[in-house]
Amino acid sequence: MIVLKFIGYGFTAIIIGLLFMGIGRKYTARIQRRYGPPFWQAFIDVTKLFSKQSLSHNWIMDFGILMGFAGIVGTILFMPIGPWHFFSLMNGNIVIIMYFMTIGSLGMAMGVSASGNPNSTIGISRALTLMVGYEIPFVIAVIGLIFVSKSSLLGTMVSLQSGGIMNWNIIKYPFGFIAVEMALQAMLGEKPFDVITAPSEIASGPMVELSGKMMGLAFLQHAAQIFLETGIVVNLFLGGANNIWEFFLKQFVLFILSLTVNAISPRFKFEDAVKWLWTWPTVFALIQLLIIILT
């Protein structure tokens, strides 16, 4: 039963993430007055990648990619998905989730660094530095919610938001939501924070040495990250959900908002991206924390 539940969680996250990616490509194309690929293109891409041969430099590269993918899927198990709770006793400890989220980035860093390609090294160094940039405002905002909820469990935070939209944390703590939403843009790797891949600068960054099944796993990891990161914000600020379809809809709204910003924004320079994250979202998060402490 536990195994089936684990497979169900991972399969759901990946399918929804791939679906969002496909719809997102179509949505972005229409904003830019292009036709764009069909919304199921992401599924086609993954199928093609897993049908091709992978080139590997060493076992560390392979292990790192697997570690990154498994880390993200494992983290999803700690997150409430509407009424679904894999670990019922923990009920979504946000501290554990934030800690385990880094495994995905660190696994990818280990894998692509072992390839020896300088573009991969540049890309992953940007990714790890940007992670420090967006985690600071995100953590500050989460600390405020833990303080008012008197709990680090997402299940408790969701239950405190029951009773209607006016009880949602987005209404009660708007500055915190603004900070997290800004950080989410960087977490998803969308413009103006797409400095990690930056195709016109460093040939797609960390992904440049990946091929075949390894590239497919990286693709699935990104899909799972979309599901995880939008799901966390839904639980923190949008009241969670009474059913999985409501949960998916709220995730989709957050993702489309991110893609809208992506479609109309230029890319920050790397140093400007980190500086911006340490300025505006951090200021909003600190304002919200002070309001919570002083009221």
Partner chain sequence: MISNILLYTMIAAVISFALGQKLKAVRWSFSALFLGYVGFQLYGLYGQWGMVETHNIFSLGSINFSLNFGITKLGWFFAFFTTIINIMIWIFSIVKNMNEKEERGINFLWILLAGSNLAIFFSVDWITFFIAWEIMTWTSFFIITPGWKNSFKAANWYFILSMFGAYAMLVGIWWLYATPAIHTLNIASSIALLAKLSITAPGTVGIIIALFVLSFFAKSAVFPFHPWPAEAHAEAPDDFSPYLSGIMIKYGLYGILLFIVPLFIQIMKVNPNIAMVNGIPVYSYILAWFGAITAVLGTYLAIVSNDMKKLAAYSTVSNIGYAVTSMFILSSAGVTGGLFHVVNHAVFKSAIFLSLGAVKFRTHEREMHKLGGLATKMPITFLTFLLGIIAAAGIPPLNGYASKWIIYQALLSGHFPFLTTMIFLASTGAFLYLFRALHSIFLGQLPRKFNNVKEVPFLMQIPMILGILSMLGIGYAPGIVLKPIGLAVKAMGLTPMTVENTLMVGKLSSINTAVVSSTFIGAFFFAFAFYLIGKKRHHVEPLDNYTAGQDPEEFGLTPELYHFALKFYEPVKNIFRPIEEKLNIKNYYRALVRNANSFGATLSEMFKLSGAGSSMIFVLGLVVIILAGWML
Contents of the next structure:
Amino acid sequence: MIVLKFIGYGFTAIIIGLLFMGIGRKYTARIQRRYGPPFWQAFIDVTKLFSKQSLSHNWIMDFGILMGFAGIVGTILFMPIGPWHFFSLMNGNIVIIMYFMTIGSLGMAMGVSASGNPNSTIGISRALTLMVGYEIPFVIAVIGLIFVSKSSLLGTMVSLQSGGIMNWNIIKYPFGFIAVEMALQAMLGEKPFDVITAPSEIASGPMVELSGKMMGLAFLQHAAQIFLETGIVVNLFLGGANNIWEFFLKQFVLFILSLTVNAISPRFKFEDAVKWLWTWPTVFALIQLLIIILT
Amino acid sequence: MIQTSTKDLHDSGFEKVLNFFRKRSMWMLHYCTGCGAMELPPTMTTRWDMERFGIGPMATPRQADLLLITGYLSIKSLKRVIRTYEQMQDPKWVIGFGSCTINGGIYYDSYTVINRLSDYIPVDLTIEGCMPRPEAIMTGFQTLMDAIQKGEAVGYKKYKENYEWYKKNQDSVLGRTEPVFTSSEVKK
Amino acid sequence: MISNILLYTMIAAVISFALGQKLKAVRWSFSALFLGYVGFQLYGLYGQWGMVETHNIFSLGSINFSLNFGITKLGWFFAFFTTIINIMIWIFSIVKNMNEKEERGINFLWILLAGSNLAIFFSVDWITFFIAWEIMTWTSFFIITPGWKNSFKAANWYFILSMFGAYAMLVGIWWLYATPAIHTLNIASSIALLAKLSITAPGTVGIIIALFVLSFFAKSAVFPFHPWPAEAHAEAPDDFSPYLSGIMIKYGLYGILLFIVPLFIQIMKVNPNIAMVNGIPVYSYILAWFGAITAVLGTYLAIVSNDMKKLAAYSTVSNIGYAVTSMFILSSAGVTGGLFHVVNHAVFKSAIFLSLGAVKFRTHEREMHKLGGLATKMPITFLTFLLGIIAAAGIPPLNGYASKWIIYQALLSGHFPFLTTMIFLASTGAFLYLFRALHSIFLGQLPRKFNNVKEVPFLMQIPMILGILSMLGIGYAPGIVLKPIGLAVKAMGLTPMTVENTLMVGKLSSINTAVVSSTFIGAFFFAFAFYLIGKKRHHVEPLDNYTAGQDPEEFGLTPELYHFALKFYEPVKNIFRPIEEKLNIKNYYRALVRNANSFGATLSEMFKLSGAGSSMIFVLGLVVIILAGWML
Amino acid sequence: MKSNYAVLLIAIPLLVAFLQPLFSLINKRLTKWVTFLTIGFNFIYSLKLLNYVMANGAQIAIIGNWKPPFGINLYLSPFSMLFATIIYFVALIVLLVYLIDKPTEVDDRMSIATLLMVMASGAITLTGDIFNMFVFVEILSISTVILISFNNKGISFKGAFRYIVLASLGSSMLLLAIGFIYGSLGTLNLASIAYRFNLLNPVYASVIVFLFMAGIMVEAELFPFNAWVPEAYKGSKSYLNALLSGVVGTTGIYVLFRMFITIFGSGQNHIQVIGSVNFNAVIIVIGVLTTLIGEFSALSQKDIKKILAFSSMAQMGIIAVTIGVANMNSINAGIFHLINHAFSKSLLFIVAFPIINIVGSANIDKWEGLGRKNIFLAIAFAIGSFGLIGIPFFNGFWSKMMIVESVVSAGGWMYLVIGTILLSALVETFYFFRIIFKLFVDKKIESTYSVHIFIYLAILILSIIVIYIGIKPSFLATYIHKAAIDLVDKSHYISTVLGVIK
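Same protein, different form: I have the form predicted on its own, so give me the form predicted together with its partner chain.
Full assembly next; the chain just shown is listed first.
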């Protein structure tokens, strides 16, 4: 039974993630006054990738890519998706989520750097430094919320925000939301912060050596990551949801918000990206924290 | 529009089903040589928008399915093209832009340029024109997509079948270019 | 019982020294077996709490000097887990010393060190504690520099700092003894009396605490003393670095847990008018901040270092920072988290250092950019290192996560927002340099000169495999280690955390580590299912890589050139460069040393002065003395 | 056992010293053996006297049965006999090495000088008469000058010259002080001086004490008067330095102990402020300055003899501080540290002698790799320096613990004092560990010099003593305890010497 539930969670994450990517590409195309690909384009890309021949340099590359994908899918179990929650005891423990997500990035990093291509390793070193960049504002905002809700479980946070829009955290703690929103932009690797897979500078960064099946897995991992990160922010600030579709809708709104920024903004120089992340969002998060401590 | 893939090696059965997905999401690696590269941005942007068919630019040969040779190829750059082509993963296709890839175009008599691209790597589709306009490129893509759907665009299989013939042609030309470092210097 | 264990250690040290140069393997296996016997004896001692043995040496004037050993819960816990790890390391050094030129003195001194290690944990009064502390300092000095010139500079930095700390502690001990209100050498009673004294004379109590904290921080490389481990661990012999950073650096933390933390707890109970912040005394909050600064500084210095052992040493410094911060929160979760992190750190750090030792054993190379691609050549070492860094980064399935989780529980439930941010910054930063080490040593391109590198002999792999198993085991069921810790915490007067074998219940949330590990394994199979779709992937040579169409051989591209590892985190260095110029602790220490030498030189010049000069000094001396007579 | 025979301790060495030229006519080496034997006799006899005195308390030895305070008497008490025995023992060990040193033509003069020096320092510890002490101080300084200029190189003359200047300055001040005492109190006997000292008017008394201190500080190598130490030690042979620091330094400190606590002091525990000058503070400041200067200048030295010279100067400074603190524990600590220093410092000097010959130079940079050549000397040097630094289970450790305890318990600005002392102890630990490290460096040294068995014997004896005191100091503790009580008990001193309290 658990296995079925597990597979159900995994597939919802992937499908919704791919759906968001497809619609997102359509949405960006429409911003650029182009017709844009059909919204199920992402599914086609994934099947095409899985049908292609693939290569790998050594067993660590395969193990790494698998670990990456497994890490992200594993984290989704810890996050409450609307009314569903996989574990009753550890329902959305924010500390576990944050550390389990690092398995994903560690796995991807290890697999990709096993390929021995300098472009991919530069990409990974940028990815990790950026991770430190966006973790600070995110953590400060989350700490504020933990103090307020007296527990580090997302489940309890969601239950505290139930009942009408007025007591959503986005209303009660607007600065925290702004900080997390900026951090989300970097988490998803969207345009101002897509220094990691910068196609023009380091030839699509980590994904240089990934082909066919490997690229497919990386694609699915990215989709699941979108689902996860938007899901976390929804639980934190938009008060979760009492039915699934409302949860997906809120996730989609957040994703579209970050896509709009992505479509219109150029790319940061790498040091400036980290410096920017440590100034603006961190300032907002600190203001929020001070407000919480003082009141 | 000259299609050169042979009929007998064409795909069959399950491959055909997969071809629908391969057709609908072709990732393109354009080897921007000569003057063809200029035609590609218009086909990508608002007016012709190749992304409608799922075709988009990719940075590395590992991820690409489609190799666009957009102009004349000197011998030295042919060496790079061959290596990139071999680094791409099956199923892969090659589109040659303009007359330079068909018969050397206006540089047919120059000592550095190769005349027929298809002698060295299997070209699935060549779009003639001294630099084909975006409309021609779009129709080219359409034809390639139909060929893939029908399972006839199998240049990569042809390359594997008669690999020695291709290698002989390539060595005959590449023999004239000395490598930048002799192998002895590198090994020490 | 304890004193004859220590006696046997002395005898074992002499026997092992007597074994000839050729019998190297016998020597090291004898010492490993002997320590196994000691470990067994220690296991037998579990439960006999409070048993004290005294041997008085002599009495003169109003002091009588006596050595007394006793078993406390905290002491037994530290002694037991350090002995286990020491056995693991010695199995590793059996093979290492067989194939390399061995310094006979190291084994002798190391057994003495192991003996003094036990004596520290079992000492009940301050004199025995100080004697064991000094023996440990000078023996470890000579192990770090067994006659190698370049390791002298590294080791004497460590030595001066620890001796400086030891003398500070000496003054502290005798100050305790000299103040009439306390006048005792027994550690436990000195805590109680000192707490009572803090009501009447907070100033003296503050200074005494400062002296002891100075010595413990100097030994555990906390903030102002953090640069020494990098040199000392890097230059030490390869099999001694795991001991150095796994066990030796924990003595300061043991001291804190033995004396400072229970003292603060007593003061909180006894003394109403102590200045409190956030529910804990101000002193302890400041010291927690020292721990946090160490964590962040250690992480930054590890990120920018290019020598693999230096990197691991800085990571030890930053992990010590976590433990110190969580201990000084003085909540039961804090102390348990700190203590648990000390054990976890000892386990995964010795695993990491063992694998680094194995890499150095095979490649004799310490600079990370000269290594690379060893994973396929040395699979077991790679696996140990991989699991080691996963544990060090605190990633769930392994033991590092369990203690980090408790530390976060303590910090968050205790309402320390900025401390939590610092610790979180440090632990995410930890992920940076840990991955960098994994990439530069094991992944990426394999240099040609290491083409025929083989895996280390089997005997060396045993401790590594043991390390992996213990990391996984503690990660899966942290309860095993948390139960004895619970006893030690209760002894300090705090209510221990409720813990079953795999379930840990904290204030803010609880976590079942077994479920977390099985989720990861389940997710791995889910991903593996996706991996099976599609054609089988084919193998490709490492150099057959995307090089923008350029053939590597023609281009003159060697694997060494193609391995990106030299300036891995240059952007991070650029961001912090302006701050680093202004505030650099190392320059401060170098300036101190220069001044001391020049001061000495001028003084010794004074003795060479000719008639006029020396008579002027003579008169000046007389004047100073006569003035002293009148004024003081 | 008549205690009057104690005067033999002084008479026999004097007699033998004057007969030396005769022995040198018979056979050059005989003079060395004769010196060795006389000092041997002195050692055994003083040991018997020590045990006798320990058993039944302090004795007096009257010379030419003139009753004190008119005649000269020797005061045999646990404190004085303990130090006499230690001086003779250290001299014996050094002479063991002197026996087998290669013969030179000045051997007979050297034997006379060593005999006189050892006799004089032994006599200073025993004498009960202040003028008698002055005479022996004179003999001591003359024989030290001869010893320093032993291997007549340029540097030893320079050292000897500086020593003569300071010694003559010191002894003239000493004579002046004795003159004032005799002028004001009319007596030369130490006991009666002690008895009448507080009758003097304070300013006058403080001048006397200052002058007296100036005289003694030359031998005790304390700050303003120790300008001669580096050159003197560098000039003379390293095992003879053991005599300089072990014997002369110990005697100097002994006199400070005796005079400040029993004679001038108030006896029981504190020297009261004599006149408006607080002599406790004076001695402590001298001690601290000497330690600071000694340790830091040793830090920058490269020559082993200079390093050991500065280190012995610094140790004397530490002991001076314990005199200044003057509570019961600090006196015990001071005596214990003086004994430890005598043993470990002479061990270091004696070990340095063969090492210099093997390596060829006294510069410690050249000592690298000696441990690989001769492991026994390296370990002996390590034992000596551990003893001096105070590593646990070596002799210096216990005395250093007691020093820290006593100084800390004195409270007030003593924390500053103990801070400087421990800082300089840290510096000392550093430069000794630097030398020990250099000994064990992995380098080859070739040398033809073979170390004589007697040197090994001497080193073995001293190392065993250093370790034995470290592990079981209880036997020495009884002696020290009795000596401290005797030192502090002023009225007992007066009553034993003068028969009855007048």
